[in-house]
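A lone chain, given as structure tokens: the form predicted alone.
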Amino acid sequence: MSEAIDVASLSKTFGGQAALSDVSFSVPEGAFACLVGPSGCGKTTLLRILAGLETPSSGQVLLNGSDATRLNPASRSIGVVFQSYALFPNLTAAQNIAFGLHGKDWPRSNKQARVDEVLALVGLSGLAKRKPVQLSGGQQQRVALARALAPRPRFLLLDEPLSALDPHVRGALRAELKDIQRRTGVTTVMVTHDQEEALALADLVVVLRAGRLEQAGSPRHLLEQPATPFVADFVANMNIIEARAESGERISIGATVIAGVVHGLAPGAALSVAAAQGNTRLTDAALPAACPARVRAVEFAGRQLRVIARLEAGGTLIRAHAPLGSPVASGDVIGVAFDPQSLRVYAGAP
């Protein structure tokens, strides 16, 4: 599969502050990519550079192999859906969609046919004459998406298009958005602050932190092989725990020694351990391989409990699951045990 978008050593500085630093990744043709990371990590700046609304301080953007770094937005064959949707309030849904269809490529007859086509694509055929104020938030989002798709762009950029919707509508539209992207085959890059959303939608997840690329890969790759403790925490929602290397395949968390952990580090070296919540067990604090902890909160999480406890060693908050009805309550002293073979080890303290 060829690369539709190549971001090469991209950096952007605003007033001496780096918004992006040497970011590189590629998006295959027809793929759905999501940019994720904490607020202020550079996601929207990167999207605006792809759209041609910002110029990078250094680096390149290649679209289908051609240098588009300084190409104006109109020449990039890009459709954009902004977080606010940016619909014209005085125009109907059909008129909003038709707004971008102009020039010799779109005579009146072709224009109307295309508007009807994308209205059907987003499920709004019966609402063509309604103005934005007469549409729900989800319907407005569909109009904005239809307007972006109407000119048949080669690339679609989405800036948190679902963030203003309530959770129920958001979940339904997320599935529709993925289906529409698959049917159209348009290469898509979406900014989202919702890791679950990125994992559900994307073929490629690009994780940014403080303007730098932490990791890029498929959802499965990031969940199974997070490259850094940050990715393990932010994307895979794993517990990150401070530990030390011991001789052989052993590590220690405080006074608790855990055997069977491959680490390859010198004894005494500081390390970070990532433990999946599903492989973090609650047990008796007196057991040799258990880390003593005090329960801070117990929450309902579907058909199980989520237990949040603070380890006595280092004070790290960890999250674990327990069956409904488990006799665990805030303030209890418990033991926390980890599956040694499932732990991921990183050099250096968290």
Given for the second form:
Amino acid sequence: MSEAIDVASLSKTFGGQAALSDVSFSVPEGAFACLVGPSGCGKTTLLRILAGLETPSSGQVLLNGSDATRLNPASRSIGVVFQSYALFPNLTAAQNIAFGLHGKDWPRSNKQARVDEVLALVGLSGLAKRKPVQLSGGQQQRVALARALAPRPRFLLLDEPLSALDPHVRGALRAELKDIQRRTGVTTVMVTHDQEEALALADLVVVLRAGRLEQAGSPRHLLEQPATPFVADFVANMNIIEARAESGERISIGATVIAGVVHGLAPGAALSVAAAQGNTRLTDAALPAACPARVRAVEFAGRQLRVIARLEAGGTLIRAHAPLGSPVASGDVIGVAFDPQSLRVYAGAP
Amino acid sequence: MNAEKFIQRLCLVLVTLYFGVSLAGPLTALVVSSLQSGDDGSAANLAGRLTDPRLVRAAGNSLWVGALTSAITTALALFYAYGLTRARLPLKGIFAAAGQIPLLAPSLLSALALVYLFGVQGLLRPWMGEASIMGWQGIVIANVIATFPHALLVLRTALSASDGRLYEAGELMGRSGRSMFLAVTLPGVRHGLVSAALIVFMLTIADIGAPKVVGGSFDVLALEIYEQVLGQQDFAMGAAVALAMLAPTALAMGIERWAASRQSAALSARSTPLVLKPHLARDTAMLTGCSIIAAGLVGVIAVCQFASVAAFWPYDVSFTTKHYDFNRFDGGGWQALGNSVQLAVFTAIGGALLVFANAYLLEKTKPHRVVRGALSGFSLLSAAVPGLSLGLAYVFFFNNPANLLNGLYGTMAILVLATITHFYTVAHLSATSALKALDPEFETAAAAMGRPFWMVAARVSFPISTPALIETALYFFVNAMTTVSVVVFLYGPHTKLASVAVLNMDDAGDVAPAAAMGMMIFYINLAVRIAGETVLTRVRASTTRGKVS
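Which structure goes with the form predicted together with the partner chain, now that we have seen the form predicted alone?
Shown next: the complete complex, the earlier chain at its head.
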């Protein structure tokens, strides 16, 4: 599969403030990429640079192998769906969609057919004459998507398109969005702050933090091999614990020594350890391999309990699951044990 | 350079040219003229003129009536606006309409009503004993009536923006109504109060009608310019006085803008509307007070209407239409009324389009920040220039044979240009807020679709802003019909205007025809306003909202 989008050493500053610093990644043709990260990490700036709405301070954007860094938006063959949808409120759904169909590629006869086609694609065939105010949030989002897809762009850029919808509608539309993208085959880049959404939709997840690239890869790769404690925490939802290297394949968390952890670091070196919630078990505090912790809260999480406890060594908050009916309550002192094989170790304190 | 950038640049150049011709050029000519034609043509000469005892006295008088009118009008308007927004007043629509009545008539009409009621032959003269309406007291009363709607508009808007949650929180904390008024209501309308007071101040010191009709021998700056230019033909002195008048209004405008920039939003997306509970003492007091004020405002118009159809007020009140036979009197006759309508129509259409085009360029396009900053400054500057000063500045600028635009002098075009410029700022602020309410991503979305900004402007932003566009056109129309100060030096033999005719007929002793002409202006404005409201209702119903909440 060839690369459709190549972002090379991209940086952007606003009034001396760096919004993006030396970001590089590639999106294969036809892939669905998600830019994910907390608020202010630069993901929307990056999307606007891809759209040609902002010019980078340095670096390059290649679209299908050609330098598009300074190309205006109209010449990039992109469709954009904005967070607010930016639907024109005085135009009907069909008129909104037709707004982007202009020039010699779209004679009047083809326009109507294309409008009908994309309306059918997003499942709104009967609503062509409705104005945005007469449509629900989900329907507006579909019109925005249809409008972006109508001119048959080579790239589709989505800026948090689902964030304004309630969770129920969002879930349904997420699946539909993925389906439409697969059917059209358009290379897509979507911005989201919701890592669950990114993992559900993307072929490629690009994780940004404070304007820098943390990791780019498939959802499975990110979940199984998070490159940094931030990715482990933000994307994989793992517990990040302060630890110290010991001799051999051993590490210590406070006074608790855990064997069977490969780290390759000098004894005494500070470490960050990432443990998946599924591999974090609650046990008796008296067991030798258990880290003592005090329970702060117990919440219902579907068919099990989510226990939030603070490790006595280092004070890190740990999240773990326990079966429904487990005799654990806020204030209890418990033991937390980790599966040594599944722990990921990073040099340096969290 | 692509077509879009070229068009943007061209529009910026055109608007810059407009401000150059309508504001920067004339004001420069005014400054230059105030320095010239004296004994030595120096700045010392200007200083000498500005320290002329007569001018100093007039300046003091202007500040006095300005400040007093401002205090009284703001207090009354706050009371009335409070009644309209925070009390359970019956017939609120009628009270609201009554509060706007003086806006539809020239400010002279309130002064004429005072003459009819309290003048030498006034209806209520026998009850007044030795007291006289002529002098500062007449100017203040006439201006309180004339400027009341301006203050009311500002304060009503400020009081309407109330967050019900704050009052509920106060109630839960056991705070009294009075303490909530002092802790929540007043701080919430602080900017509105400053704004209303300054607007009234600026309007009062620039007003020429009331001082001319009921001022007696009380000198004010506006009258001084008028006398110097039209009476004594001393243009240099007129220019000096016009400059002197610019200082307090520019200062007032500066303070108003500063206060506006410090005002934080009174409402958030989570605000809840204020639900008014019955409160007998408050509602009775408000009903009584508002009824008295409304009766006063309606009374002014009623008195003028009555006097204009009375054979010889107050001795023979039999019905006659002879005062409406305008062609029998000096002032321009019915033609003047036709000219005024023509001026109002051109000003309304031209002004609304120009204001929106400029506001769009400033709000929705990005390049040329310095030029846009300058244009933004000019858009606000016009409110700081009193009408008489602006009118006189136009005389100096356009009546100069060396000026390529000299041909405009004495034509309808110069009247339209001057009127649009004089009323520019308020229209600009309302157009800007209408455009700010649109989703800022519209232009970005269009750019992503390869559509130029003017396509979004023509197909989306302007159509959605139609109600604001119509409001702006109505604002220009009504003001063009009533204004005197900005056009009084500029009309020619073929472009005499109705509002100026009121002034001239009163000056010539034809008081009843002056009142009749004033009433004709009132009725035309009323008809246009009603028609406008009808159209607005339909347009609002048909345009769907695209506002960002």
